[in-house]
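The chain below stands alone, shown as structure tokens; this is the form predicted alone.
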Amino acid sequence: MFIGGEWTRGSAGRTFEIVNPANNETIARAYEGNLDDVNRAVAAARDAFDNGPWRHMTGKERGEILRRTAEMIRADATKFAFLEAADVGKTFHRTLGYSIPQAIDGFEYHAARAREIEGKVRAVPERNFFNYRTWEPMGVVAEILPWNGPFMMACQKVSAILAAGNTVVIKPAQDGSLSNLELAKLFAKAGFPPGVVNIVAGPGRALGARLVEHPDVNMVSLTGGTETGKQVIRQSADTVKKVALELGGKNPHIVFEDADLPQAVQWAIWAAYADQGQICVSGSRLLLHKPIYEEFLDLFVNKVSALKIGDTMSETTDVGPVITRRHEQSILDYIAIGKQEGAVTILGGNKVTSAPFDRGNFIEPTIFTGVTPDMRIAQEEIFGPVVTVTMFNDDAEAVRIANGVKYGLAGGIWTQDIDRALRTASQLQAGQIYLNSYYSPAIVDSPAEGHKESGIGGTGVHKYMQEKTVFVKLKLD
């Protein structure tokens, strides 16, 4: 582990296994932490932030090591993705090519952001007065990773978090922790005051909580599960900290009957099965205008039975494992469910049982027709290489079905017709739209919350900031 800017055993001294899911193989192994590592942590993180330098240096100052970072990640760019392939299943391309440049943006961006956080002033009804306000660090923060995407997350979000002025505690899933604790090598090279950053990886449930409910941790960011996020606000409740969720999704992509559909047809594959479905804005629920269904239906079954399941080494792998045994069976079992439901699996539906991929944990991208929306795989989140099908007669029709989960992650919207996707952007219940694609270029930008169950909490760097406003009076008499 990496606390107070020093490379550190666990306190019990016990570790666990980081275990490849292409293979169910222990590739390495990391030290497990405990509640005492986490309060080691804390108290690092803690006074970093009340008797260190970094909350008092300039943005300009903050800037110029989060610019480091992201030239050192360019550099062992072929590493990081080597590492994230092994240890939670992404495609090596994949990461290359999409995961590792969005992380190095991440710290690129932030590292400009630090210089321009602004406050405003306003006037005021009374005379001889005016108002200021500013924003401020939280203090220390606690980042809960989830393990489908941790080095990109860790990099986007750590970065906005330490350009704000924060000292921060991350606590990586321990099914995926290798990228991050790798990360920290770059944390101490790049400049980093001791304490500023701090890594504790081990099992997520009881060292999440002790740094929900640890009295000097000021913030709790979570990426996770919408059950894990309501524990989190539970738990947060006696110490009154803010509390930023980013949270489940079950996101419609609908086809109207004018959209391109060649192009439709191979960004549906990408929303579905990028990273194996592994995703929260993955668009698992396709809804399909009637005119277009059988058409549409036809090309997308042609195109996702082409893609190769394969070594996730490989450039030519479309598809690699899911990330564990136990998550195999839970989208197993979800496909059992549908089917029992009355839905037709007319793609996959299995476990590959062939060698090599009978050790690992691979599942046959599948698709399932004849899905009415009060069905549970039309309603809870799988998180896996399943796309439910849903025909739709008209506009109204298809924003019902859109908006009936208690998710609101994201939505994509295919038309030609520029009022119809508008009118329809806007009626969607979600945070993330995508018109006439299902791809977000520049996330650290512009970044998205949740709406209902699938978060809380602000975007941006000023999610991990307070406000405060000053109000002066002016000797003028």
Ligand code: NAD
Given for the second form:
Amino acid sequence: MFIGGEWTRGSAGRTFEIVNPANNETIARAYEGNLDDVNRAVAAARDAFDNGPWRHMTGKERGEILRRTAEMIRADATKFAFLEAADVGKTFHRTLGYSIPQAIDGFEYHAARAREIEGKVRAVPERNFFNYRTWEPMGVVAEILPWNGPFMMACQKVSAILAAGNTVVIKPAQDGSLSNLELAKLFAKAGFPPGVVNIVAGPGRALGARLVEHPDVNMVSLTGGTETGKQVIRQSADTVKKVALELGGKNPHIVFEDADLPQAVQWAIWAAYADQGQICVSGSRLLLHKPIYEEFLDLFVNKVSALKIGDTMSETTDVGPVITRRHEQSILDYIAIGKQEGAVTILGGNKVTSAPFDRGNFIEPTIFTGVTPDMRIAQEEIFGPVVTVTMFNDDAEAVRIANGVKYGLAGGIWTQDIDRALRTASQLQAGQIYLNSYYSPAIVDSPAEGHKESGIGGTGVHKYMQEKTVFVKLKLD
Ligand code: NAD
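Given the form predicted alone, state the structure of the form predicted in complex with the named molecule.
What follows is the whole complex; the chain from before opens it.
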């Protein structure tokens, strides 16, 4: 762990195993933090914020250190992609081609933003007053991360937190710690003053809860499941903390009769099966317009059945392992629930039991048809390679089904009618909409907040800041 600018084995010196989900072999051991370590990390971050130079540095100076971090990540891109593939089962090439550039972009983008944190002046002439408003950093921010995409998410969020002038304690998910711990080596070299960036690895419930409850932590930023988000809101009540939550999703992917079907099929595959469906914005609910239902499904099943399950390091692999045996079981349980509910698996539905995949956590890409909107598999986030298919008759029904879940994270729409596209986009209750693709280039500079139970707390650098107004009385007469 990295606390107060120094490497530490933690106060107990205990370790936990880092396991490759492709074969369940232990590939590393990491020191496991406990509550004392959390307290030390918070104390270091507190001291660095209250007494250190970081918050008083100019945006340009902070930006230079962030930019240096970006350069070091770029130089080590292959290593980070490898660690991420080995630790959480993302495919190496997708990680190298998409996640690592997005991570670098986070540091570069926020390096520039650090110089642009401006206030406002407002005249109040009738009383010889004016006021000025400034944005101030929150102080100590706890950044609690999930295991899916831990490197990109750490980079995008921590760079914003630091650009704003805060200090930070990072708590990676235990199943996604490896690339974050390696990233701390760059933090150690980039020139951050001691205590500005700290990282404590270990079991989430205890360490995360301590961070949330800690009186010296000013803000909690969590990316994780909706149930965890609700706990964080409860745990933060006694200290009235600012809380920013990026939570789960059950995202509709709507294909209208006038869609470019081959394109829509291609993107529906990406939306549902990239990273084995373990992406918060996965298009896990396919809603198909009646006139194209059969044609789309034929094309879709055909292409999904050709997806290649395989080694995360191979360039030809489409589908890798899911994160743990426990998560694999949870996905298989959902598949069983779907069957009990009367839905039909027209493809997949099983654990892959052939060698060498039997040693890892591989599940066949799965398609459920006959799914009605009230079924649990259509309501709950499965977070695996499982897509539910539901037919709709008209636009109003598509929107009603799309919005009929507690989540509101993302949604995709396929149509060549511009009015229909924009109308549906405005009607969907979600923070991020994809029209005629299912992809977000430049995600860091187009932040989107989750709606409904998918999140709260704002976006961008200001998310990690608070506003102050100063009223100034002038003696003009
Ligand atoms: P999770 O909720 O189990 O864990 C998230 C983090 O919270 C982990 O670091 C965990 O250790 C910690 N934690 C657990 N209990 C805690 C508590 N009581 N107090 C404080 N911290 C606690 O989520 P996960 O399984 O790691 O990640 C998958 C989930 O994350 C999915 O629901 C996914 O949709 C969501 N996610 C959302 C976004 C987004 O941008 N909205 C992005 C990625 C993932």
